[in-house]
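Next comes just one chain, in structure tokens: the form predicted alone.
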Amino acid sequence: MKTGPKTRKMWERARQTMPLGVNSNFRYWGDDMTFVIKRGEGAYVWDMDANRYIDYRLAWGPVILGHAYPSVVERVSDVLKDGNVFAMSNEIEIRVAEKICAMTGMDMVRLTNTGTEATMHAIRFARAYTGRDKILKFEGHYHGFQDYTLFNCQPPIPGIGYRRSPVIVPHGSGTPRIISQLVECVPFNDFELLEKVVKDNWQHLACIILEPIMGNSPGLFPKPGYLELIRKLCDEHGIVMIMDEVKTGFRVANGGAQELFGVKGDLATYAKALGNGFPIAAIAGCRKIMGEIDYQKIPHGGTYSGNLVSVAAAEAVLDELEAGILKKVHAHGKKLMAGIREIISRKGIPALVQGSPGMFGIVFTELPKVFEYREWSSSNHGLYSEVLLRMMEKGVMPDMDSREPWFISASHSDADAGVALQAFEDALTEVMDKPKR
């Protein structure tokens, strides 16, 4: 697949001024296919040469309820005529703040911008609150790109070495070497390991930070037990259990993975949904921690955090979310879950389709199940990129990196799903019926 004369035109312009055209790497998908998007409304965006797509990506995650939604348009339409950010608090923060924990279930909430400045300072607090320095990781799991979590992402295999000892891998160059001796990492999904590590070093932790439900390894959930084991051990050792749920907040339950598996975090974190593309984040958690934010305590702060337009589309996404909203969402999700294991199954192709309805992955494996990384990473990722290419060329676009999941929008509709679904069969095919060489 190459984009459009218009479409490299543009992204030729870009990488004069931007490394590879292109504002974060993950953007960058070849020199031929870099895509430059013009619009988006719905459940599509458009390229510069009036490509359509119905877009499954949906920016990996924050699109909940879909591009340019009306009333995320027109809270946050209202509220610039009142300026934008104050470094004062605003009313709107407050019950945006109010609706988070009520959604949550947690105390208290401190608001930041994106899921990366969530998660470090989650650790932060968390370090401040133990005394302690070490975070434990598991293989796989990705925190944003800020430099304590960077490890282990998506290491390589067999350069990670032996499970039972994985060596610690920065995700590139630039992150400190020594900043890896702070960080302890084990396999998900493994009782025995965590139990051992955490044993071994509990004394040392600060906390364990995780994805509930793996969002770079598609959708994968943890094994029945293993976060109760999680919350277990924190309890137990005085180590704070830190729920990472940038992708899966407000987009598997209104409550988040917590809701959804019925366990409880001593911190939260959030991004991606809350604000449907508008960039905000939350920290949210227990008072005994929260409360301990303060000047010469606990340090916090940030000139953009609760700025006056991402609270007002962050209060218009919640209040989505109060009337039912996810419903939709996960209407839509279990259509095409069912779809494609139709497909796979009618086709005899092994493959398995996990995760949650409102972020599903794909995984063309052997495999009864995956449950961790290791297992992931030795499904056929070429396979999927190739199938997922063919399903841009017919104008549906999820990711084609295996590792990120399918995102599902409000806005996508039963005929999204009925196209969507002849282009995953149609691309298959196509793939799979190839000459061989």
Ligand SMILES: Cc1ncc(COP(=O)(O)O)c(C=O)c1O
Second form
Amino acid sequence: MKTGPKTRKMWERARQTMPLGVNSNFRYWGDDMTFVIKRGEGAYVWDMDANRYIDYRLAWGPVILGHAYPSVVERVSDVLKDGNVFAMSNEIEIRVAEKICAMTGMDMVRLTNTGTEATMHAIRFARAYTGRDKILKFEGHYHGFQDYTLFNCQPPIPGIGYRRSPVIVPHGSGTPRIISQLVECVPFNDFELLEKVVKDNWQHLACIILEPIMGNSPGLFPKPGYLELIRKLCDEHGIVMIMDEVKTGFRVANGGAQELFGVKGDLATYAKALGNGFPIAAIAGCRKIMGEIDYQKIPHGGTYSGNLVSVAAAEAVLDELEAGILKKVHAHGKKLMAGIREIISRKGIPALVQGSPGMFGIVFTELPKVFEYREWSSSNHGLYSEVLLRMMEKGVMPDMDSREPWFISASHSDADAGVALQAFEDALTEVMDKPKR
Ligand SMILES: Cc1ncc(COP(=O)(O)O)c(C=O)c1O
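Any chance you could show the form predicted in complex with the ligand after that form predicted alone?
All chains and molecules follow, beginning with the one already shown.
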């Protein structure tokens, strides 16, 4: 697949001033295929050549309601004339904090702008609260582009070693090597290894940080009892449990994965769906920790935290969630998951459709279930990308990177699901019927 001439020309222009012609490495899909988008509306995006795509990437998750969703546009437009940042609180920000606490069951919240900042702050809060420096994270779990967790996260992870004693591998150059000494890492969903590493290290562990559903290996669930085990170990050893709900929050349930599984972290980080695409994130948590944030005690701040435009967007989203909009999102996701399962079973292709209806993934594998990064890594990513590339040619755009889930919005219609399923079946048939070399 190649992008159209206008898109290509615009990207050529972008690469003169922006490395790879993009503002995030993940947006570069090769010289022939890097998109420049003109606009989005509802479930669709249009590129510079006016090609329309049904968007199941949704900017990697934030756009829970749909692009340019009327109630969000209206609220944001309403506040634009009032200024945006004042280095003082505003009323909408306070209402949003109240609504986040009510919806998530957390006691207190601080707002920030991105998921990366939220996890960075949460880890600092945990370190300050416990007086310990180390963190424990899980293989394949991604917590943004801050240095403390940028290890063993984005596949492929060459040199990661044996699963019982993973080597701590940075995502690339630029992360001080010394930080790796502050990181313990284990495969997700391994009860025995987790207990062993906590037993050997608890005196130094400030936090265990996790994605309760792996949203950066597509929608892998925790095994029954696993989140409960993390909770128990944290309670026993005075470790702060940080639920990174940047992808799952306000998407898999109003109260996120913590509501879905009935296990609560001491701290939780939110971003993406909270703003429907506007930059807002939150660190929420129990009063015992959050109540200690103070001058000279636990630092936190940010020029743009709680800016009017972002909190207005968030308030519109939270109101839609309160009114039950996720039912619509999940109904669409269920339809797609069932349809894809039916297609792969009819064609006799070994594959799994895993995750929550709000964010699910397809894993081409012979395994009966996939629970962690190493199992998922052994699946057929080449087949996935080939199928997804052909879907894109047919105007349907989930991410062709197999680690990204399909994200669903409230604007996707039954007709979109029909088009998407037909495109998936046709793409799969084309790839399977292709003469093998
Ligand atoms: C689980 C998780 N945490 C943190 C982040 C970082 O968020 P942001 O890109 O807003 O900095 C991401 C981004 O995809 C994520 O998936």
